[in-house]
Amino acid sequence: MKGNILIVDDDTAHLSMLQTVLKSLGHTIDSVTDGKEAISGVAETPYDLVLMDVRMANIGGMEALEKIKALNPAIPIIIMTAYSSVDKAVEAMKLGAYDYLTKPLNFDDLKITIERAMSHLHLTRENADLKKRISADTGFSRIIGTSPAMKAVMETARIAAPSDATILMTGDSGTGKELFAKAIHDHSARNKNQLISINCAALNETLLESELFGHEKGAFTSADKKRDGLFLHADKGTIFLDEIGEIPLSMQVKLLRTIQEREIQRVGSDRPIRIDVRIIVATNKNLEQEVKHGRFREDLFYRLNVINIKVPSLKERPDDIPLLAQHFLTRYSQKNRKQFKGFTPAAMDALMKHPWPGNVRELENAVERAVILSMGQYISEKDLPGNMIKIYEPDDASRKFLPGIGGRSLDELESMALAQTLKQTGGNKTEAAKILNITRTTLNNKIKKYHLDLDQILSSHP
């Protein structure tokens, strides 16, 4: 990941060397020789990262760090310090520095630390965008998904939304068809009026007719007063009929007449009432097959199928699983007053491999359950539902990070714990050391002892 980096160092020879090395890695580089210039630079330019020496003339690295963080709290700052000033580096970490490197610099360590910081920045920005999506109350911003399949569906829905065209949404249960119906309504000219939703499968024929069209007093035994139906409540707005494939043929005739004539009749009345309603329907059935088998009227199908929007299943858009999982983790962490840093590699691997027959609804339930039951900082695969754990098989890359203990030596277990923790923290040694309750120096010594390759750990699936 390439970025726009500011180097701050009053040693011009060292500064020139860093410029050459980082430019060769594809980064865009600006450089200054003191903290005052660094503060001004960050105030004027949206840098992705600052690489700064501690000891400089005019304004030193520590003061500059505080002022830069006040200007831009999100910017990662990597401190460079001599071995004799490690205590200063520790102080810098407390003030918000991302990491520190000791001089003379090891350029492999420099490259890895910058890559981690850039990845951390990218995730921070993604999370900020996700929070904006979560906080939005209306429209397509509530729909989580960046996969090509979801982008295509959202584009069709956005184009269709401003019209009054009838929309037929198809897709498996739990894919989010009602969410699309709400987004379409919110982006239509009818958004100042109501969106009325009803699940057609939840009511028998008599109750469904009364719910949709209303009834007159005395129309049937329990009709003790006149009642308006949902079509009238949705007048000048939108009505969403979910599970449209479940309504009986006799009701299909009445619905067809409503669509054609734009009028309804209350049960027990012979007086038509004009309505102005946009109709959106959804089904998890193949209506064309239902027509062939005589279970759905062909004329009604064509009236409904003006614009067809097929919402993809979760297995058709696996790239959206991490984003959705994080979205639900944030939502249910707040609801349950808990704090989590994310998912372990094995947990995310399990989520990615699960077939999700219940789609987004099943994923949401799985994450909510995990949030309630987990006692750690990360959701692990053990926090997921039992049926997921039974069918989950870790691949070779993730298997090396699983905490299995059968037949392993203490050194092997310690090596695995180190690797898994570094993976969880995105390679941040300071945070990993805190979690393991050891010093950063001890952590570095153990990494060398077990010949752990940080690049390999961070690039492993997922």
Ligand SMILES: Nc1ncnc2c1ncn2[C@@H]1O[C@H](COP(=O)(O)OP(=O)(O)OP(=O)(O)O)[C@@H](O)[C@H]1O
Given for the second form:
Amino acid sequence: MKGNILIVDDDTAHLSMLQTVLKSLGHTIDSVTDGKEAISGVAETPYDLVLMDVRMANIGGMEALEKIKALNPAIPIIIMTAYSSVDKAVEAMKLGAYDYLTKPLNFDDLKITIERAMSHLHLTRENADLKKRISADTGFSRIIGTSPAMKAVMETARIAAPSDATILMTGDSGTGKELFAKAIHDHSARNKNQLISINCAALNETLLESELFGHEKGAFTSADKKRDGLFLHADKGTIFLDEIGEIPLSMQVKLLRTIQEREIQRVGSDRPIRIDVRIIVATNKNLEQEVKHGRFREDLFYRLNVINIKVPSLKERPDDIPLLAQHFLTRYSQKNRKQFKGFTPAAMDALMKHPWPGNVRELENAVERAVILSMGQYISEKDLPGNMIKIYEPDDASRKFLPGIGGRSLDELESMALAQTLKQTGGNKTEAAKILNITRTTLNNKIKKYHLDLDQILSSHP
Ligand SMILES: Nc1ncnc2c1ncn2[C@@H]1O[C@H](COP(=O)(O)OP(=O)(O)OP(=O)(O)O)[C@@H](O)[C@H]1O
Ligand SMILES: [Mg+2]
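Got the form predicted on its own; could you also share the form predicted in complex with this ligand?
Below is the entire complex, every chain and molecule, led by the chain shown above.
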């Protein structure tokens, strides 16, 4: 395995000798003569390996080692040391060096050690890639929610995913139907091929037909060349038909034929083309109702409704709100380079009580907006969209009653409020005092009065 190596040695003769040897092994080499340059080198260039002498003028090897590790924890560093100072090598290993070599160098050792360090690095990178792919980008791990309602839905989707069964996703706007469709595709053997999504409500009938099935040259006025449709693009993969409740009856017939025959025909052609496509459809309409009113074909409904996954609205699972809110807060804080840690109790209270007609999408937007418009470490009630807080004016009597509060002394309630706020600010007293609207001194006095143990609070569960 060849790599990009940085050599650090203040003995220039030794340095150029190493450079020649390693170049002859096929590596790319940069070299510097002191620790300071080594640190700035690593900060600028993503080296695969650092080979460094420990005893140098200026910044010594040990200090450079620590700084380089802080900059790039994954980079393997091989230390060179005189035989007489092996204790330095031990120290270096403790600080995170990958391995050490004693001077004068044995070239076989050098070659093998570098080889090993490189394959170690390669594995670490592969591992990190894999973890990233599993946790961040694909599958069900992207779907946040631990409420029983959500867990049940996720379980059904997980079981259904590997099959080829047609899936009907229902649920209100913004509940995550498309997110589920993606997760199901990612979790199936078809994930090596494409997931093609189309919003059926966005196109008129003619365009929708040619978009889905393709057309021959000259099939209609603007068809100046032959074109493949989305069904063909999705061959061996999955097609996601969003807002299926909006397609006109004539298209419903064509779709039904496609599902039954597993064949399509380009507009303007009568030659059938076989396709192998998994179909997932979504709607926020009640299709049974649509069938009853004659707006949706009953036979198509049954063809689509093989497995029905109903994603619950946010109102049905308020337990998921804090988790989702925190998830979006982290995401948008990173994106906007801000440092938000959480929500004030009043803000969280407002989030929990809002009816969320736009579901997760509305929550995501509210949090993104708050992150962009606010400053500090905690999102407060005033940072949330106006329509959310207005609902909870003090005249809303229900707001005066919090569960679990009745039957306690005021002192007890005060110490609970203190503990909870300190927990929320991660022990930051200045922040906690601000949220509680008292001075830091008052806060300290109260902490003493109630014998609150900060360590215990921070390590406890909510
Ligand atoms: N459980 C969840 N965890 C994380 N993000 C979610 C979750 N549910 C929805 N989202 C996010 O909320 C937004 C809306 O989700 P999505 O587009 O899947 O909703 P939808 O049900 O298809 O809505 P519509 O019916 O309006 O098309 C997306 O940004 C999605 O990533
Ligand atoms: Mg959608």
